[in-house]
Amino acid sequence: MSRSWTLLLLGGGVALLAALPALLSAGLLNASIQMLIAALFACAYSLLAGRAGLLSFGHAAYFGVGAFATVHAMKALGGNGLLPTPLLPLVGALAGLVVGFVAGWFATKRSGTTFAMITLAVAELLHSLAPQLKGWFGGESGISAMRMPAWGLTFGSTVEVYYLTLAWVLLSLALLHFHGRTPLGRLTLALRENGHRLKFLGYDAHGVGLSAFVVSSMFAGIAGGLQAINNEAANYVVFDASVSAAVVLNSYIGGVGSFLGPALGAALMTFFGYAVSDATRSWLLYQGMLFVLVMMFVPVGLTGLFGAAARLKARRGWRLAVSVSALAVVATLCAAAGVVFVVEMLQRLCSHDYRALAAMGGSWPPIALFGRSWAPGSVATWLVPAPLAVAGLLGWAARRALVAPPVQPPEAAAAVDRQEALT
């Protein structure tokens, strides 16, 4: 894709968060902002895992070391703040900026498992000694502020503190592009592809993996930040192992290898929390699910579909390439409607209730779904999902047979052979 164009489609992603506070509801919007603040979280936690390799599973420590440092600073010189509402975010990044230095410093001396061991016991040792340590922590309540009015603004409405988010995940994702160009940034790649070359080169590998952990830490810091001055406070769960697991997986879900991958995978994944999880107890299910699918048939993430649709149309044309991507989104909707029938009968046929009344009433009563009854008991209503099923495989079949090469012509192919033996 050409500059310009990749310019523009910037432009005008930015334009559209821009726009939002007008298009959607207050409950929308609060939504939004998670999905902001986990991008960020997500786009940090690449910097260290997709472009240094390191593969750290606590990086909850930082988000949630910045989230307390903020909401302390909010409630200082009595309930003023330290600093005017809109710069809080640094006391956050100044925060995870020397939590991460110093865990960094005896993490990365080490590597693979043993960085990995280091990093999740940093994050659970946080999290057993936050509802001791009252007077930091404020034990299992936590600790609240308010925001304070400044520049003019109230930040009493979610409208205010949208664009304050907005604000501060733009500069932060734009200061994280402009350190993958300049020349520690590249050094941190040479780390992922072989620290023992780079030693032999002369560089001092440590001080390259400590500083991708410093700033991977200090904008996870300012993450933690930004949610703390959503919430007006914060508690002992963001050291929760479940919000480290979170941004591991909305990351490789969206794609490490691209800058806005992670972005895009904790967007989505955060919005399908918030549509579905109120709608069914499986949604933690359906997303290990995702994840499962996801590294196994497209490893590089959901933004490496992007980059084959637009592969596919350089060799075989925009037309093909179109039916294709249909095709295969038709495909998956079938496949998956057929696996969300299935799953969510089993959930209601094992739900407590259900074998209570079943219990009482001596029958299997009808399960309602999906605005219908349907007969547990009744084969018919197990082949519902056959037909959905059998449609997604045959689609993806027919998908893969419209993407594979053109069979040439023997001569054709003998001439190919004859040329590439030349060469």
Second form
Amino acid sequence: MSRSWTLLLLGGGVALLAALPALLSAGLLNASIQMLIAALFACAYSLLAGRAGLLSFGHAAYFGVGAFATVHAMKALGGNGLLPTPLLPLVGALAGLVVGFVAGWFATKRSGTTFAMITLAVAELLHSLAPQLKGWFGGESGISAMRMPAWGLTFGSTVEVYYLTLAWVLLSLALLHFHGRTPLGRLTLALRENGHRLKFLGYDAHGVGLSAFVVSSMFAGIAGGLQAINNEAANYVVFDASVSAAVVLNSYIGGVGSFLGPALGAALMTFFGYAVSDATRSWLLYQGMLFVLVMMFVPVGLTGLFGAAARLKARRGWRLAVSVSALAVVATLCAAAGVVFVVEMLQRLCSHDYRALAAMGGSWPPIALFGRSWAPGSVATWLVPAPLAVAGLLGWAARRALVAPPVQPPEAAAAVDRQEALT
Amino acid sequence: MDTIVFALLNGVIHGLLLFMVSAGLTLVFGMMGVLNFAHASFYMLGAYFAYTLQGIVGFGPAVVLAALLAGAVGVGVERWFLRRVHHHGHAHELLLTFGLSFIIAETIKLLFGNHPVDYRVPASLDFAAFSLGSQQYPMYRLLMGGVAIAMFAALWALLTRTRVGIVVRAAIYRPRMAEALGHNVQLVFMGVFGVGAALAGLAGAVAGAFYTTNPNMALEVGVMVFVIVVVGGLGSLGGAMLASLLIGVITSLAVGVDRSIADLLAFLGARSWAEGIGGLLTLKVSSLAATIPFALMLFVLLVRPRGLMGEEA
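With the form predicted on its own done, generate the form predicted together with the partner chain in the same format.
Complete assembly follows, chain above in first position.
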């Protein structure tokens, strides 16, 4: 894609984000705030996991520290003086930076699994200590504070909080992107590719890893601070393992290889959670399935699919690229519909109420789902998802056959083999 | 005195159970360098399988069948999931098992509900083994410990006294060499993965009846199992045993200690200073029981990253 196209898309995206309050209801706007925060958190996380290749399983620690520091500052300073409400995330950034420096100093001395385990241990340590330390973390009930007016803004409405969040997230994303362009960002990439070589070239590999850790935890702290401002409270639940888990899932579903991949993944999954969690209790199951499927079949993440489509267009023309992409989308939707049907039926069949009802009546009453009722005992019901799943699988098989490179004449293939053997 | 003996015994038995779960994990970890995040899920699966089956075949057969089923699931996970992403690298395998643990927990919630199920020790095993002072000690606890010890002995004999054990150990320490000598390392790995899952399943089937069987039990044990594997050392069964017992006993004893660091400092005459600072210093040890294993893990990772009995990496 050319530079002007990228700029145009970026400008359009920012304009759309800025116009959102006029377009959305208050509930959706609140969901947008959550999406923005999750996007920033995922981008901060993937600076460490994607750019530096250091897989952390305890990033909730720095998110949570940022949230608590911000709430304390909000309470103590009242949004006045040197640190008015819009600047409060700076406290979160500072807290994330300091704690990230201490934890990162030890963690980045190791790499691979040991690194992952250290980050996990730090997060679990905080999570198990936090409810005991009432002075710092407010025990089980947490700490709350009030957003105070500043700079002529009251911060009483969701719209003002939204713009505050948007400004901080855009600024942070820009800085995170800029980090990739600096020499330090390039060294961070080098650390991921080959730490030994980096060391051999005379660079301080530990320092580079530590810098990535600190920058990442600082921006995670900002995200935590924004969350604290939005909720006007912080609770030790922010240290929960599920927060660390969510950011890993979000980032990899979106794709840590590209800059905006984790942000889009996080926004998508947060919205998915918001929209689907009301409709079904199994949304975490869908999230887990999506994650495993992405890991198995699209290891570069969902945003990597755009790149794959673009490459296909460059190689085989737009006609094939569009038809193949459309086929893939339709096949995926079919298979997904089949899976959703089975999961939802099972969920209703296994629910407490239904089992009690079945035990009382001695038979299996019909289940209301998707606007009609289904007899769970009848074969016809379970034949509904089967063709959907088969259609999905067939669609994917057809896609694979279409995408496969055309068969080369033997001598050309041999030449390619020789070429590959040489390189 | 009685309480200390009881706490010690409870700690040892809890440690033995933890060892049962971590044995398979530590072997797989030693072999592939991959921490399987879904390992504790097999523990949970074992409990749920046994709970479902006990109504049909009775308690004893249900426990055995549950272990076998968990092992079968483990083999399936290795064959159809892990092996397919192996070429993407360790991080990828780690993430995949992480996703699988999520799916298993959520599927259990879907089928059995997000609350504990009524899986209990059968009445025929629910009696006191002996009493000390006024307290009675349940027989079932001793039984759990016995199962774990029998398992450790069997595993140890298998690994050190049989031909299969030689191949497995060779595949753990020098996989390339074992492969070059004509052993099917892929198959060995699948076998170890399956046996590990079966052991975890057995532990779950046995322990689930005594503790609670709920969809969060994998999460609770899972992190503790990582602590054990890391503290014990890469691929070392003996290390896993040592670390399991250590953690079982420490947490069990810590729950009963109603003292804080400030009490300790009181011997130095610094009590008021410590109370002035507050925070960590005035927290009772009993409320830190959940924290101690992680502190221990962090300490070992920083001071001796290969673990208590692990090989030099």
